[in-house]
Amino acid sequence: MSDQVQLEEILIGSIAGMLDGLGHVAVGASSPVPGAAALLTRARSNGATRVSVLGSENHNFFTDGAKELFDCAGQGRIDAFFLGGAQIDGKANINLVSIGDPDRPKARFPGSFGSAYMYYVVPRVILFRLEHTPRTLVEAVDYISAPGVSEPGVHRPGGPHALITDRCLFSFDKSRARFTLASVHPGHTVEEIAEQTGFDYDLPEGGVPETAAPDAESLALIRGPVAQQLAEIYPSFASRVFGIDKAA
């Protein structure tokens, strides 16, 4: 493998910032770089944030799949989770279920599942889409599959803590039920990031910068013990980008 950071590196140390801290970080299914984040997250406490990947046999709690999962995440045993949409809107309302009018959808996906209970109880929820273009980042999202924030007097202990793209990284201001452009990734810029989002969106005083590569000890982790354990679990996106084709 190239000694060069790739985007998924940069992205997995990104997301392991917002993660550094929590007591116990849960990942869905079909998540490989939410995953990597969180299992270098544990790596960096040496084991004191708890990491529970759906589909894994060795880095997973549950013993009875998303039942437990959601049973966990209205306890209030799991500090953050990660949640993605065909659509995502300004105000971090995510659509996991069809395109267009909803009687006659243009496209229709596999449905919300339990996506807007974990938006509500899990504190810190990530919200991750690879594609960034205005056709996933819009204005409105066509049907909201969970929203991004409630009314006053709306009990929610969970909700948005930012969105990462592969362009770039967005905060995200619950108060005012709006992002913040945080970054931008190595390889594109300010003007191209209004140019690709169809919400409007707040800059930082002072400058956006660029998205940090992971440091030397944790690139070394990623491409190390993160690398290997995630090939048990995504053992087509380790081949790829770390050049793994099984789990040690």
Given for the second form:
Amino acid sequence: MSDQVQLEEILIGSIAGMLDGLGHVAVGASSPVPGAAALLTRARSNGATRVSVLGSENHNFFTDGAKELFDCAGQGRIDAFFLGGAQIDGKANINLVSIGDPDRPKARFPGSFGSAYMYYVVPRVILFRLEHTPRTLVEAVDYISAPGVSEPGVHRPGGPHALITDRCLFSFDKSRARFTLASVHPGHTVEEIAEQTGFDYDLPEGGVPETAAPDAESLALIRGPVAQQLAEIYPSFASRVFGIDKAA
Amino acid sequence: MTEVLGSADALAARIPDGAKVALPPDYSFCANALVRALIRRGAKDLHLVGVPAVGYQADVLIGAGCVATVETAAVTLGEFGLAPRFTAAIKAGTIRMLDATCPAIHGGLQAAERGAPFSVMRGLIGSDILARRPDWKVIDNPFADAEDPIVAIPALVPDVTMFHAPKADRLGNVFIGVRRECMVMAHAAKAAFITVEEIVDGDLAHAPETASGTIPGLYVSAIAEVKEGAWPQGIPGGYGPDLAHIGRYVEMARSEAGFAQYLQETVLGAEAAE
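Next up, the form predicted together with the partner chain in place of the form predicted alone?
Now the full complex is given, and it begins with the chain already shown.
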């Protein structure tokens, strides 16, 4: 690990900025960067923000089995959650299942997990996708694991808040079902985002800012206790990004 | 009475071809010795239910030709990525996939454990998961003042639940601690076949420190003591997963020939019954 701020650290800091002040943040399967962001938020709040990481023995409140996360979310006890997608479209529909005909797909992914529930009931869902290309950010997904917005009359207290990629951060306006480019990560440009995004989105008035890197205090927390905590849950990620070779 | 059997292979002999089999996720209590025994027995046409997701267990069973249908919210090897034999089978169209979402699996099992016809759940409306599940119905909430569509999930009744727990007693009571999806799975299924690290003296269902995390023998058809029965996965609170082995599995299972060699080495070969 060099002293230079890594992309993962910018993403962790940027996501944590969207979680500060929340009461309970939950993190689902295969989500090391969101997991680190949630743990950073908890560290910065001196423990005021609760964090539940699925698959963790040490950072997980649940004692009632795999269903408890969903029951808890359905009651409104979870303020933020993370979802990804092999494809994400301009209306924030997400596809975690397949490309092409679902019965004989060109590509098949693990599946929808809890997305077709959590996306509806958790107020602040942050979409996370590390491959930002026209192949992944598309005009319309091939399969809707969970829709970005719902028809009037459908119970929908939750939904998308933002989409963060390896190139930029988009915010989402539920009333218009559209993304706006909120900031561009260091080393990337507004023109490049236009080329690499398959859906239409809005630009903010007055220009697009650069995504801020985490401050020194946050960076120290990320590289210290957060990285150690993460190693229990995501050993390969912690090894690759933070050079930690064994779970603490 | 819960039967106490001598091996995973003896349990596998009680699980018929075509059975609907509930399996826990990789981070829970996976009965991989029993998975290997099912492959040795030549099990066919199983309908796997991943509660709510499933990984290595399903991938090996699919690769070995034991599976007709997979019903789950996801098939994943976690940090090791896509499950190779599952992915190949879906692309080839050789297994039927019933995509679900986690709380729909839980809801179906909870209806089954109550003996109720269905559970209702929020979410799902507008998704292709729902569009492709004609067995799930959108109904109108009868208690709402205005229109309020909600999804009804029919009771999901596995023929068999199988997992590997830390311990059981000779009465058939099985300790699962906080891994309570295994409790729901045992309640909901017609039969539960469970391997354990150890069979202990005493009565786990009446000792205060274990009672609340114990499945009563009432729900348990048969148990067998199988040391390290979760290997190559771990058992929460016990030993960890064998990451080197799983990494090697993922490499070998990329091709059919490599998978066949893996089966020969790990399941069918020199190593005898478990």
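Positions refer to the first chain, counted from 1. Computed from a prediction, not measured in an experiment: that's the story for all the values here. We call the rigid core the largest set of C-alpha positions that still match within 1.5 Å between the two forms.
In the core-superposed comparison between these two forms, P102 has its Cα shifted by at least 2 Å.
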